[in-house]
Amino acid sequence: MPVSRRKVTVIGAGNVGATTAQRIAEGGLADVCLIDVVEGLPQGKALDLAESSPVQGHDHAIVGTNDYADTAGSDIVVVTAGLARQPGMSRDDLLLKNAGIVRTVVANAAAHSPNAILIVVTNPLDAMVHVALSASGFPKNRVIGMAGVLDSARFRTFIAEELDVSAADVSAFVLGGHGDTMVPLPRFSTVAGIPLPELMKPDRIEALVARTRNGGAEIVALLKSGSAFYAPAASVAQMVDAILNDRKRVLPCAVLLAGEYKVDGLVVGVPIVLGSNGVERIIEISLTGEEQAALLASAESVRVLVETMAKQPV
C-alpha cells in the first residue's frame, strides 16, 4: 500500500509563512501547501522553494495556491496571515484588523480540513487563538498558539550570550501572554541543570527578563519595516515536529485554560505536553505568590482584548 503523505497548510505567504514552509519541508516533516489572498505570491514562493529541493535533498512537495480547496486534508494548519507590527505599533493595535483576517481564514481552512490541528501565529497571539477557537469550532486541544516556544527561545539565547555557554545547554520557561505581560521564570530556567539564580546576579536576570519581554519590539525597531520571522518559523517547525511525530514534547504554548493556574476561559501560555492529539495535557507547576500574580495579570490583559473584540465584533 502507498505510504500516506503528511500535509501541512501554511496560511499567509509573507516572511513568517514562507520561512515556516521552508523549515517544514527541509526538515523532512511534511508536504506543504502555502496559501495567500495575493495572486501569484504563494505560487511564486512555493515554486522557488520547490526548486531548492534537489539541492537540499528532500522530496516533499511545496505548492502555492489562492484556493482553499487545495488545502483539503491537512494534518496541521498554521495561521500566519495578518498585518505585521510596524515601529511604534503595539500588538494590541493589531487586534480588530487581524481578528477579521483570522476569523475568515480559519473558517475556510477548517471547512476543508475538519480533523486538523491549528497552530496560530498571528498577533496579538492569545486573542487570535480565541478567534480561531470560535471560527473553527474545534476542541481546545486542537487549537494552539505559538508564543512560549518563541519567547523561551529568546530567553535562552540571551542567557547563553550572557554566560558565554551553548544555547543547547540552556532550558527556560516563559509563561503568560505573548507580549509585555509575559512571565519569564528564572527559577525554572537552568544551564545544564544548574538553576539560573546560582549562575547570575538578580539584576542581570531581571535585565534579561526585560529584554525577553521586549524581544519582538527590539527586532521591529532594528528592521524599521517588518518583524521577526526566522525564530518564529523555527518555533512553529518544532511544534509541527512534536505533533506529526507524536514526540510528547513539553513546550510552553498558548492554550485555553479551564481552571488551571486559577485561570478559567482564557488563552494563556503554559507548559503542555504536545503530541499527535495536540494538547495531550497541561502541566501545572507550583508558582510563588509573585509569579502567580504576574500570570493572573497577564491573563487579565488577554481578557481585555477578548472583551474588546466582543464589543466590536469583526
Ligand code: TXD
The other form holds:
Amino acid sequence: MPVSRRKVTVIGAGNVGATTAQRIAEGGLADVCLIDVVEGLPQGKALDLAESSPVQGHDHAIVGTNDYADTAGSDIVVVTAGLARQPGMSRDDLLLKNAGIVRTVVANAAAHSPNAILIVVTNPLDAMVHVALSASGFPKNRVIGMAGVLDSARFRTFIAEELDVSAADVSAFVLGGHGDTMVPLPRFSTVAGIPLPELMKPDRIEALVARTRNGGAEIVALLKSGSAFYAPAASVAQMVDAILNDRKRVLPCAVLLAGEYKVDGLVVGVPIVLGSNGVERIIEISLTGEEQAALLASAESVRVLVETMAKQPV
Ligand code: TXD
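Form predicted together with this ligand structure, per the form predicted on its own context:
In what comes next, the whole complex appears, and the chain from above leads the way.
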C-alpha cells in the first residue's frame, strides 16, 4: 500500500524558517510548505531549494506561498514567524509584537491542519508557546517549544571544545526558560557517560554555563543584524525527525506543565519523550534545592510575560 508523503509547514521564510525547510527536505524527512507574509519571499526561497533537489538527490516537494490553504493537511507546523532580536534588544522586547504575529499565524495554520503538531520557535519562546496553545486550541501534547535542544547543543559544543573531545560523545541537559533564566545541569551532563564534574573544574564548568546562557546574545553581537539560525534549524529538524519517525527521543522541550516539577499552568523547558503523539511523557528527575529554585525562578519569569500579555491582549 502506498504510504502518503509527510508534510511539514514552516511559517516564516526568514533565516530560521528557510534553513529549517532546507534541513527537512534535504534530510529526507518530509515535503515542505514554506509560508510568509512577504509576497515572493517564500516562493523564491522554495524555488531555489527545489532547484537544489536534483543535485542533493532528494525528491521532496518544497512549495512557497502566502496562502494558508496551501498548508492544509500538514503533520507538523513549525512557527518561526516574527521579528528577530537586534543587538541590544532583549527577547522580552519582542513580546507583544510577536504575540500578535504568532496568534494570527497559529490560528490560520490550525484551521487548515487541525491534527498537526505545532513546534514553536519564535521568541520569547516560552510565552509564544502559551500564545500558540490558546490560538490553536490544541491539546498540550501537540504544542511544543524548541529551545532546550538548541541550548543544550550550545553547552555540548562548549564542553567538547574545552575537553578536546568529539561533540558526538557529549550529552548535556538544560532546563528552564529560554534566555537568561535557563538552568544548565552539569551533573546530568556527561562525556560518554562520565559526569562533567569528574572531568572539569567547577570554575570552568561555571564559565561554560555562563557562555551557554549567553549563547544567543554572543551570536547576535557577532552578526550585528539578525540572530542564530543554523543551530536553531538543526534543532527543529531533530524534533521533526523524532515526531515523524516516532523515535521517542528524550529531548529538552518547552511544554505546558500541570504540576510536574512543582510548576502548574506555565510553559517551561523540561525533558520529554518526543514521538508521533508529540509529548509522549514528561520525565521528572529529582532536583537539588538549588536546581529546583532556579527552575521555579525561570517559571516565574514566564509567568510575568504571560501576565503582561493578558493585560494587553493582542
Ligand atoms: O531557540 C529559539 N527558540 C530561537 C528563536 C532560536 C533562534 C531564533 N529564534 C526566534 O525565531 C527569533 O527571535 C525570531 O523570533 C524567530 C525567527 O528568527 P529568524 O532569524 O528566522 O528571523 P527572520 O529572518 O527575521 O524571519 C522571520 C520571518 C520573516 O521572513 C518575516 O517576514 C516573517 O517571519 N513574518 C511572518 N510570516 C508570516 N506571517 C506573519 N504575520 C509574519 N510576520 C513576520
